[in-house]
Structure formats: C-alpha cells, structure tokens
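As a starting point, one isolated chain is supplied in structure tokens, in the form predicted on its own.
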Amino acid sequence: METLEIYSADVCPFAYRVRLALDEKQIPHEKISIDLENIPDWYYKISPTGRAPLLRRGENVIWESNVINEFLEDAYPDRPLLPTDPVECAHARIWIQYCNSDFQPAFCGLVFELDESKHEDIRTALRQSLEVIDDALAEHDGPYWLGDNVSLIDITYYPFFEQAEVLAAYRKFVMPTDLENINRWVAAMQARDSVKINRRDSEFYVSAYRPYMDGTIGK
C-alpha cells in the first residue's frame, strides 16, 4: 500500500476535516505542515490550488476536504464514517452540504469580513444556522449527529466548534449556551482520541487569527 501524504495546516478547520477522518479511520499516513501565510513554491508544483488539505497517494494528488474524505470512506472502507443506508447516507450528505452552503459561511463570513457594520446580519445568520444544528442533533439518540457512531457529519462540523473561541476574541459572538444538544454534542467530541490527538487550544487560535482578524494578512 502506497504511503498517504496529509498537507495540512493546523490553523486549517478544512485540513482538520481530513485528519479527523484519518485518525477515526486509523489510517497511517505522513503529516506535511504547510504555512499558510509563507506557502513554499514546491507546493504550488504539486497542488493545482496552493491551498489545504491536499491528500497525495503515490504519484496521484487528491483536494478539497470533503472530497479527500470521501475518498477515504470509499479506499478504506474498513470503520466506515457513513451510513451503508442508501437512504440514510444520502441524509448524511445533506447535512454535510448544509454546513458547506449555510453554517461555514456564515461563521467563516464573521471572522473574515473587517466591515463591522455587517457583523450583526452575520451574526445573526449563524446564530439560525446553529439553531437548525441543534434541531437536527435532537433526532437521533447517542452522542453524535447519527445517534452512538462517530460519521463524517460530525467530522466535517467540529473543526468550527472548536475554533469558536476566535468568535468571542474578536467578534462580540458567544457560542450560546442554551443550545444543549450542540454543547452535549460538542462534549462527545472533545473525548474522542482523533480530536485529543489533534486539538489545539484556543490561544493557538486566537493568536494565528489575529492577522485576519485585522487585515494585515497578505500586508
């Protein structure tokens, strides 16, 4: 078997996704670190979008993190993140593009927009979109979005939850505690050893967000 190659970025909540996927599905791999405000010109010579995660498989390049790990799910198929329901991995997906289309964006659009005569109708969207979360992590029974087993839905959320602290640092936006099921949720993975091997604290975020918090990346 050919040795995967993880190009990521610690900072990266995209990154995060697929080594989440990685170490849930026990796959061995090699971690590159990539400095996403210094990228080094060999990784433009490998990866046609200079961004992270990049997965490399012998001499085949693989990007996006959803598709990486749906990659995963589909070449190791041993401790599978999706449902073998037709129907229910079909679910599953829905709600893996809700947090692709509604949830990130709004929470992505809080920390990057400098117009602050903007952040209250943002605001205000992620505080629906968590709402709609929490619903959605009531319907089943268990710890996690499917009930008792870890699924790339939860895999492809955390990463947010844990950078929350970023939002209260520099954004006036509190994670609300009256949401129970997304805090019960977000307990649940915090104790996995995936997330314990990979989490880092939020002075490591607040501090690596800080220049585009105040616009002076790329300065």
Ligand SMILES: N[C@@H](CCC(=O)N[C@@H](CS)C(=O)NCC(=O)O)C(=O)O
Contents of the next structure:
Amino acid sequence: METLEIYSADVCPFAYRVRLALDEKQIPHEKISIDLENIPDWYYKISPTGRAPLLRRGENVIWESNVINEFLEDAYPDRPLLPTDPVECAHARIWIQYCNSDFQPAFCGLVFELDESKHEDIRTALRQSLEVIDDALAEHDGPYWLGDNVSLIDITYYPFFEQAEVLAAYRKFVMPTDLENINRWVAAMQARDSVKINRRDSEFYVSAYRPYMDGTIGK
Ligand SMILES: N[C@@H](CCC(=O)N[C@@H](CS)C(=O)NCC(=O)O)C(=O)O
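Switching forms now, from the form predicted on its own to the form predicted in complex with this ligand, please provide the structure.
Then the entire complex follows, led off by the chain already shown.
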C-alpha cells in the first residue's frame, strides 16, 4: 500500500477528521505538522489553499476534510466508514452536510466571533443544533450515529466535541448535560483507539485558542 502524507495541525478539527479516518481504516501514513500561526512558504507551494488538512499521495494532493475522507473511502475500501446501501449512504451524507452547514458554523462562529453582542444568538443556534444531533443519535440503539459501527458521520462531528471546553472557557457556553445521547456517544468515541491516539486535552485547546480570543490573530 502506498504511504500517504497528511499535513495537519493538532488544533484543527478538520485535520482531526482526516487523522481519525486514516487510523480507523488503518491506512499507513506520515503526519506532518503545520504551524498555522506561521504557515511556512514551502507549504503554499504544495497546498492550493495554504490550509490544513492536505493529503499528499505521490504527485497528487487532495484538500477539504470531507473530500479527503470520501477519497479515502473510494481509494481504500477496506474497513468502510460509509454504508454500502445507497440510500443509507445518502442519509449518512446528509448528516455530514448538516455538520458543515449548521453545527460547525454555529460552533466555530461562537469561537471566532469577537463581537459579544452576537454571542447570545449564536449560543441559541448552537443549542438548537445540539438538540437536533441528540435526536438523531436516539434513532439507533448502538453507541454511534449509525448504530454499532463507527462511520464518517461520527468522525465528522467528534473533533468539535473534544474542543468543547474552549466555549466554556471563553464564550459562556457549557455543553448541555441533559442531552444524554450526545454524552453516551462522546464517551463511546473517546474509548476508540483512533481517538486515544490523536486526542488532546482541554488544556491544550484552551491554550491554543487564546490568541484568537482577543483578536491577536485572525481566524
Ligand atoms: N473546509 C476546510 C476548512 C479547513 C480550515 O479552515 N483549516 C484551518 C485550520 S482549522 C486553516 O488551515 N487555517 C489557516 C488559514 O486559513 O490560513 C476543511 O474542511 O478542510
């Protein structure tokens, strides 16, 4: 199997998605860390956007976390992370899309919005989105989004939950404890080897986001 390079940053939830998919699928890879506060010139030569994550295989580069993970599904079909049934697969993609269109903008919007007068509205949107997620998780018996098996849906959402303490530390948003399906799901994700290999603690995230909180560096 050809070795892959993943250009990543530990603080980046999008890069984390890809590292989780690589480890769940047990695809050999090399991790290259990018300092997002001082992106090196050489990185702009291989990355069209200068952003993390980026996957390099030989001469080819692929970027955008969800696209990279779909590429991994197509190119490395062992240990699949999407359902084989086309309808179930489409529904999985709808939930991945919901993360990108609703949950993640609310989460990152609250993290990066410096105008405090806007925080209450974003907190409300985030709470509503978490309720939608909790209801979706209730539809299956298993610990994961689709039941017994972890999927790209879990991998797409989980990195933000690992960073939740950032919202408590800086944005007066504590993850609701009454959303029990989410609590169960987070615990199940934290028990997975892929998460154990990659996870960082709350202290790391709170410290890593500090320069963004006072606008010292842009998002
Ligand atoms: N939609 C992209 C988002 C990637 C992204 O925003 N990466 C951030 C780090 S979390 C980044 O590289 N920021 C540096 C910059 O924009 O210069 C994805 O899913 O891969």
